[in-house]
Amino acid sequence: MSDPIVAVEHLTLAYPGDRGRPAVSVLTDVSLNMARGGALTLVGPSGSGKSTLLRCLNRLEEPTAGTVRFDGRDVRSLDPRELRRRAALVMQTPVLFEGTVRDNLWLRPAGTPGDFSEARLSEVLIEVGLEPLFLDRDAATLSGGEKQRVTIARALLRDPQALLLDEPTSALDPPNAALVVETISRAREARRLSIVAVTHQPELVRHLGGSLLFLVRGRVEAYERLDGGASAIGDARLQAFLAGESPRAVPAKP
């Protein structure tokens, strides 16, 4: 079995308290491996860690204890622009700036690599399921579902080996929700993308496939995987999930 593409090692968070206050711990002791090409999704109540536990993959939060290894290097050695190059975050509310769409894909930091060549925008917005016409389109003109695809070309021009999903279809109405899921899954599967998802929608899980993670106030307290299908899943928690119920009203564990 290949070295897995992501790896955390007994992770820990906590902000300090104010005043004196004792500190707020946001995760305790989380552990995982995720192999290259493979899906993992976090799920749990809201305010239950798993978008700061994303944040930690590619350093926009530092972790107070623990290890997090991406390609087999602990992330500290890694320069954050190249880190979050290669595990590429799609945030929940798409960020476009004012211009082109053509504008916001030239976007990315000074030395950036890679082909931003217009032949090469065209390929990536057809690989999202837009037409290279949008090129000229104003980026204030598209729809939620057209936004959120335009950011997940930004990520792909890049050649990520991983996308870090931050509730990717949530902002979003079911028939755009629909495509951004097909959009992702397509991309994963024709670049053999590995995927780390947050989101409260089965529908996005049951294509991913892989993993499933269960955050409560911090801890792990389900991690299966989804290789037999829902059926398989043991907790009763993660089946409810998938049969559509919210977090918060999944009974809690026996």
The other form holds:
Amino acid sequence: MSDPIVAVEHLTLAYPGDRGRPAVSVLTDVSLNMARGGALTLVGPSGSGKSTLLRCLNRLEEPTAGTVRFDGRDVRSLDPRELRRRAALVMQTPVLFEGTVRDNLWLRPAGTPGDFSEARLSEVLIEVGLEPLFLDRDAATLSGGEKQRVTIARALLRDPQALLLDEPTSALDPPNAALVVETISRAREARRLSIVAVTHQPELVRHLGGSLLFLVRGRVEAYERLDGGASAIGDARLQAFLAGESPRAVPAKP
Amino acid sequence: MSGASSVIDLSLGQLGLALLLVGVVVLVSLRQGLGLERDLLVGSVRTIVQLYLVGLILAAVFSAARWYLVVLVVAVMTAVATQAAVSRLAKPIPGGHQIAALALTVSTAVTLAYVIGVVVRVRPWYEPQYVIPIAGMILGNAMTSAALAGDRLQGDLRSRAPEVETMLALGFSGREAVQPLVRAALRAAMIPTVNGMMTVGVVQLPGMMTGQILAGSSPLVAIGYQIMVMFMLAAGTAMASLLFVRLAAGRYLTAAHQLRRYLL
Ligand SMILES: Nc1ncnc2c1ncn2[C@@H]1O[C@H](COP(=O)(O)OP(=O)(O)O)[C@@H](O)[C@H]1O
Ligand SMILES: [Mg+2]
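Moving from the form predicted alone to the form predicted together with the partner chain:
Full complex below, order starting with the chain above.
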């Protein structure tokens, strides 16, 4: 693949064991590639290392071995703070800080480049499907779906090249989840964003297309392209992926 | 008239009478089935042995009045306080021992130097009668506040890790991301001292003042010292907890602005 935005080679990650116990291996020899503007969905049973892999991409985690490249550069050669602005992470449980929605959108380290004007804040809120009136709302009073859309707005405001989503809809009820899926799909088209998402939400997977990577106990069990939508790998196989069963059990379409 | 002439020296017989008070507690423990008799006995024996030993050592240091002996005693006290502060933490902090030693040594040395050299102006500076009890008070309070601050920081890091990581993901430095937790831990550590300043003398007489009065000092002299001690403890605890929390927070962060979650 020419000029990928994210490239991972032979990534291994282990946590040091507690008090002399052997190290806990979380990821083993993971490699992947994602084209600029592309999409990648990480699936697998709970505890298989999806979040950890995602967090390696913006260097919230430090691999024990292997390399992670972002936009052609080894992430270890980038300032982590800069990397995290360019690869914005949205977590499973939205974290909003005390204050209004405006305070939360504004929240940034001194010297962060970008337009944080009132007009821009309103624009981004509209982009995630919220009224500009929300700027003055106390963040604590928002519903779960609204909170998640504010965290997506907070990420988009920084004009990231890539969006890293960790189960962005799993804490939401179906209508709110649908709104968030729609928000993500729309932002992606409008901005040519690259997206890596951990999700078991079939609609989100279908909207994103790209590739699917199935992790089991920290190893890549299957890694397939979804070109032309989910139909390319077949519904039974996609269902197996999303249900967290091994897709090996379902034969690939010839 | 020297007040000291009125001090009643307690004889062994009188201490034996005081021990009867513990005997009453042992009886209560036996009758109520509290199961505390053993601990009470061991505690009483330890109280007697430890205090006598300390008394003997202090008497020797006082009569020798050599600066290096005084420094040695304060160093041993610091080591013991360090151990006690670390053992009070619910979960060990990596490198906690060195951090506590550094925080307690620096805060005690600075506060003690100011009090001895600038405020009280003790001559010679190592006069054990002043240095040792004052160092003891600073250390005791510094130890408690450092442990309080450390406990709070650890608990908050565990419960507020998502907040910290959200800050990191937004491009904040590790230091910026833990700042709200550092602030909360410092407040928690400082509150007992500040509250103590609010109620001192009203609710109960502080131990040092009680001791001075019992030893024959005029209450007005004792009050002068107590006021100084309150200010001194405020400074000592603030410095100790600030140093300890800052250094401890650093142990949970990496140079690449990552939270070392596996330590939590
Ligand atoms: N801080 C940590 N210390 C030790 N082990 C951890 C830590 N965080 C995650 N793990 C382990 O790593 C594995 C993968 O976790 P995670 O990436 O969160 O999985 P997933 O997102 O797929 O559910 C799990 O077995 C988990 O227990
Ligand atoms: Mg996860």
